[in-house]
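Have a look below at one chain only, the form predicted alone, in structure tokens format.
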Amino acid sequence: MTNRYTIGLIGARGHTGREILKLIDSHPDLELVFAASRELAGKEVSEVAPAPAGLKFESASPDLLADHQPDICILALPNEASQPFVDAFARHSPKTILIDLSADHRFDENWAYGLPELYAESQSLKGARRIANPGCYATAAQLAIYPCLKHLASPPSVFGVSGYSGAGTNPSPKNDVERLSENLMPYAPVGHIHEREISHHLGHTVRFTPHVHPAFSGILATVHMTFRAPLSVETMQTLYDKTYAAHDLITVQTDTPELKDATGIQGAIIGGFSVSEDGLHGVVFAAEDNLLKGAAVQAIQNINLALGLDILSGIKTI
């Protein structure tokens, strides 16, 4: 195939890296030319996920950018680890489109914020060269709150539950399967970085409490909102129907989604609309796979927009 765009992946060891490799392999316009991981250096990439035959992992060092100048590169690195690589691209390959999956540039005005269903135009994602991928919880919460944003009387409250893959592959209590068995683990009850991210990009204070569940993947966000004036359930659902009518990866439904409903799907499900008797208190639920719409699928959406391709190129709809 001609006119394929070359792409690299730095930080391929984690769960999200594997999903990204699968999506790149199935994308008609992308060609993987390198993948980097300190732990996997020297191994065949195809041992982890579909990849070109003979391609081996390289060591994840900024020095590798002296040899690679891809059209696009995804940085799937821990928080506070991306800047040396960003600086190396600026020196060796300034035209490369960078997609940063960490939180390092989500508050940086020099980087577009890549939640395309809400901010494709305002963030100028089409043709962008530096894109910060949103956090997984931040994606679900913003999708759930945004249609009602103008009706809010106070900060909405988000009760979030995620599978343990969101804690990454480095051992911790949040991905300890034995500790999580038949358990629900709360953490970071105030000041979680996703709380700040959600509030910053919505322009409205949000309260957020995350929890880890023993499922491997999937996110369920329960959002409570207080309205300035009464809303009916029908009016509330109409707001969501209109907001997401043109977005194939977002399903709006009457029924309440469950965490397992989102496992393995490419988009997000929003539903379960409920309103108090006086119409001033509303509840909505959002479900997504934290590894897919919460990370890998969203990265591919952003790449497609940056390249001027169909936003769903290489992505299956729900």
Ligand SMILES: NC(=O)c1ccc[n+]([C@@H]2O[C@H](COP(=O)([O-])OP(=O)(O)OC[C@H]3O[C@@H](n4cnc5c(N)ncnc54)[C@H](OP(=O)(O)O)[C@@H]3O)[C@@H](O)[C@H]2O)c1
Contents of the next structure:
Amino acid sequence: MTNRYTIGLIGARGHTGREILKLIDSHPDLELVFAASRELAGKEVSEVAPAPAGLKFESASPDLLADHQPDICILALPNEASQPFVDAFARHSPKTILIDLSADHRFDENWAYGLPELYAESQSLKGARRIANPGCYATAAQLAIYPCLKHLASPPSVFGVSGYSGAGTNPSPKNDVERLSENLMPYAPVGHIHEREISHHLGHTVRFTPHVHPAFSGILATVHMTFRAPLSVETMQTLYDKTYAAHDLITVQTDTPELKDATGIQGAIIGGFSVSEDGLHGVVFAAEDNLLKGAAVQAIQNINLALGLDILSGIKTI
Ligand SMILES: NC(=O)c1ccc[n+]([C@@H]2O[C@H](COP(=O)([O-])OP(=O)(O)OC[C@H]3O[C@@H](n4cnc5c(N)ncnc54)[C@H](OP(=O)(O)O)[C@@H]3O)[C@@H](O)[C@H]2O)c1
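With the form predicted alone already on screen, would you show the form predicted in complex with the named molecule?
The next block holds the full complex; its first chain is the one shown before.
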């Protein structure tokens, strides 16, 4: 237990919270000191996920931060719920590294934007104290578009499908298992917050339409791009090979990834490079697990960078 960084998690009952609990438990340098959930307060954390014996869920109130001053705290809360906690940290524990999984700080210049494979340096993730974790679709889409950015002639179009865990645990049509059975549900055809997030951070307009599929997790993004000058399939794949050569969580392959290939894995798979006869229209596919590279794994990568640890510490690559 010595020399480990203390970490708290607020929003520990949720889908991403449970994945984060597993990753913290297997991380050699992190020690969970509190996990907060209003619904599970008083229950042993180890009843729902691996956790230190005897640790009980605490109520998710900003007051709990006066008692705990962890080195790191992850906020895995719905959008627009984080501010009271962020304010309480500023009052009680300003040195704590905060990782926010919601969209609340993804457009805030006072927060680093934590998609490490693309922005570790430009966002100064090493040593950062406030990190906005990217959205799940936004992660897949940016990884898929970034290597072709300089070649784009117009806004790329992203057709994204996600498992229903992407909609969180609050009941809605997007996580209604009965309605989703043998179904595919489009929503937010224009103006989804991830469309703004992708465009903002790539510095290029992108069109994005999300859909929910009936499985629990998994994202597949199909990206159409038009190029300023003809590209061959080989040139296109080389752009991706070079961009991700040093990044162990990103697999670049010739074959087209399918949704199931990425379910349960820590990283993302990019492949299926295809180009029209005139070389001006290209398609690429990206697959990831929305709860892992799309959320929990990325949060741990960001913590590792903020602490100056190996970026893959506590993350198994499979
Ligand atoms: N699911 C994904 O694939 C995914 C991927 C990337 C990012 N994200 C983002 O990550 C965040 C968490 O997503 P999720 O899917 O884990 O959501 P979720 O399953 O709905 O869990 C939300 C958690 O927040 C707690 N909570 C809800 N409202 C609260 C409030 N007002 N104050 C304190 N606690 C509150 C809930 O527990 P109690 O009600 O028991 O307190 C629960 O633990 C969201 O912002 C989401 O957009 C999700």
